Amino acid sequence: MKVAIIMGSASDWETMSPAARTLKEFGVEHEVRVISAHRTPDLAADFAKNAKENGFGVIIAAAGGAAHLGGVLASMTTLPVIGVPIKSKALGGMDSLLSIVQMPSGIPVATMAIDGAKNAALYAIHILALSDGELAAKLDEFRRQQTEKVLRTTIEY
């Protein structure tokens, strides 16, 4: 299964590129697309309604401001949707965070930190690893390496 990284605007790519890099490092097939909940609603609906049939297992949706993209996609698919609020100039991303995290009951969107693209990719990997032993082993190794790095850390003062 592959992961979709959907952004509301091409300007979100700088923030979301760590998600694509992380998925690539784990060997997870993914696609990156710009789809706006407000400017291309028909495209958003078509993508969400056909995502499962098109081989996607998880959708990462990133948007700033009103940040409705994740919720719109989640309302039209049963695939897990992970929302990444993008930092905005006006409110520093709090508007985006609150928009994504306050989904109505019955239409969940897993919400990452503001600009939390890498964690969104790792969360998608966790989801896919539930049914992919090879990916689960890669995730275990990643976590082991993180632990080792911390244990090797020394502070000189």
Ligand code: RP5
Given for the second form:
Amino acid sequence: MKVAIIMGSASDWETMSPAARTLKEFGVEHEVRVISAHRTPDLAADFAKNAKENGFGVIIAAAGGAAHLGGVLASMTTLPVIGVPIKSKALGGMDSLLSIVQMPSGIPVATMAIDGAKNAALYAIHILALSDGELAAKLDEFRRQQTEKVLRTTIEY
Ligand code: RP5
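Having seen the form predicted on its own, please provide the structure of the form predicted in complex with the ligand.
The next block holds the full complex; its first chain is the one shown before.
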């Protein structure tokens, strides 16, 4: 199953590229697209309604400001949607965070940290790994190496 990385604007790409990089490192097929809940609402609806039959298993939705993208996509699919609040110029991303996290009961969106692109990819991998043993083994190895790295860390002072 593929992962979709959907961004409200091309200006989100710099923040979101680590998500694509992480998926690539894990060998997870993915597509990156710009779809805006406000500027291209018809496209957003079309994408969400057809995402499952188009082979997607998880949708990552990144947006800043009035960040309704994840919620709008989630309202039209039962695929898991992971929201990434993008740091905004005016309010530092608090607007994005609150727009994504405060979903009405019944339409969940898993909300990452502000600019949390890498964790969004990892969370998507966690979901796919539930039904993919090879991916689950890669995730275990990633965790093992991450732990090793921390244990080897020394501070010079
Ligand atoms: C949101 O508005 C986008 O997700 C982006 O984070 C923000 C600014 O978009 P641009 O004005 O740079 O296109 O919709």
